Amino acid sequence: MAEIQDLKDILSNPRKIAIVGHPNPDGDCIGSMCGLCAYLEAAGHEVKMATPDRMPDNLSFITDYTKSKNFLYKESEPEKVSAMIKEADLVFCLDFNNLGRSKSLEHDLRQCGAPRILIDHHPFPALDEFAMAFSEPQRSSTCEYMYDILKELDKSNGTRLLGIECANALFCGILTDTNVFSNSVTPRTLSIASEMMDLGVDKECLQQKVTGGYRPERLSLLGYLLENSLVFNDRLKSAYMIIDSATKKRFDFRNGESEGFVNIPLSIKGVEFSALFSHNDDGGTRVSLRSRQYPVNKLAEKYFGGGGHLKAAGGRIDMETEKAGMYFEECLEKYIMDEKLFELNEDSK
């Protein structure tokens, strides 16, 4: 990595460092932030972290792997977050590929005078927005890439700052973004997992924390959706579920509790596309898309104002959630025909 020497030089003296992530932070976002924080704290830097909104309760344990646990949210502490970014000597932007994806943090990030460093695994990064960029879309997760970056920093510095706390945080992110090693896995992914376990990471313990820390209401919600909300379209080889405002209220929905739901319909024979639509408090709809083999990132970019990976993407639409399913099917049909993905059976319309 040619940029490692530049990063080494930038970090050669103690600095005030801000680490920021994306809205609705998931395990990869939180894990990469806390993993980097643990490493930088061990190197003697002053580190603070922020995301636009709160992390899911079941993933909050990841902050225990940092010394300061200094995690702020723009939605609840806007002045503190703005000051954190303004006063930083260096800003790391993790797990998003352009400043617009940071939503409520975008203005602060564009106004700050400190160099911005990107570390991410999403395609099509806006490289001109960053002083330095580490971007590899072929990686399973930002946490996987972060591990190799920090390992190279240690090698270059002759140090061993990548310790068990850092490894634990990064391992959590790999677990979540690969759906517990079931997708986007390469030989390097498994090699890194093995190296982390050699450092002392307890895979079974972390896996239980990541996948087993939910409230009973989450399971009740999933059962309700499968029975009352799951819609199939054999012609489009698709399925979708909708979490509307009434359903959220009924099950006292909390951020992160629908994680993984969108993957479930793909376990059904014949389903190639899966979607989950969730009501946002601002009146719009959050969109999650998955596929077995087709590039849903193109679908997300063209019709849902988003993007992502080949088989896992997302976005947002300014539309009532109840109308999202019909819109999805209309867009998917156009997409299949435009991209010539497969032949549609017109007789089954």
Contents of the next structure:
Amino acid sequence: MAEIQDLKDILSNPRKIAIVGHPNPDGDCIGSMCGLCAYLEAAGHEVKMATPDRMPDNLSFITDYTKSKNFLYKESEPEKVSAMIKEADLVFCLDFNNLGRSKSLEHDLRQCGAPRILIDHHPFPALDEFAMAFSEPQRSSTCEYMYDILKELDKSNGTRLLGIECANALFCGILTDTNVFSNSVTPRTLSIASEMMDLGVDKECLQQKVTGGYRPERLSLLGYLLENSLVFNDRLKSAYMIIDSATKKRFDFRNGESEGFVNIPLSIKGVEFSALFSHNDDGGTRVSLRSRQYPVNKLAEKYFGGGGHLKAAGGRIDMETEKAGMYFEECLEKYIMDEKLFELNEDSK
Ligand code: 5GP
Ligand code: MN
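Alright, leaving the form predicted on its own aside, put up the form predicted together with ligand 5GP.
Okay, now the whole complex, with that chain kicking things off.
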């Protein structure tokens, strides 16, 4: 694993820096990108940022914490993003663990001559794809880890560049990845939150911004799904919901509006696995998986071409969304048996 000294050395001269994140960027991805950007700008570097596709509207306020007005999307400005990565002296890859996961950015990232630096908290990082890798899967979020890295960097340089702008951005990612401090939280997560509040972060205000900025259509969609789509399976201890293309149209669905829905069925006693399947504009299906205790990253990897964390994972399948529920139950049954997770009650088959 890389050392802070390596990072200190590479940042010792002003650089042209590209920061990139993953598709469907979430609060942790955007927060870590903008937090790092704010820090690097304070240190005198020139920074640009890009993700494959758009961030949800309710999270776009996080970019206000940076001076850089360059937050580009590969889907809308492909040439500019390719040029930005090509011209960079240094590329930071945040909140994903291998180049393949960056999808439409993968080619640009592989082609670029500049060192790629990984900062991430997903298990099984592809270390050989990066010149320098900071990977700590026990961290609640990339933002939490970023805070400690930047704090160390300040200590080592004798500077105080980690200021309120940076902390505000990073706090947003901790809020979203921990589901407002309800999962993956360690003592260090709470110490960092406390340190950030000492720096001036207003927890209530950011929590309002992150969780209270949705359109009413989101609640209508949730009500509709709970009423019409939720399917429980007692034998498999699972539940799933489906957002098909008709439902998307009906509620004028926007990216990010189903955030958190997949966690809801886990509030039911006995439910160990929850899944959400959403129609993708490319005709396939996006998959979100959650569990109380069993590894769903392995399930995502084996059957849905994806991966993620032990209790929160995702992927994509080339299948009509309407069929995904049945496919999920078939896969889950095999998975439970192969991994010997628990005895399946044959009576209720
Ligand atoms: P979500 O269900 O919120 O979209 O994703 C939960 C987690 O699963 C993400 O934080 C990410 O770690 C992982 N994940 C989601 N989609 C994919 C995917 O397509 N590939 C991989 N490798 N991981 C994913
Ligand atoms: Mn994350």
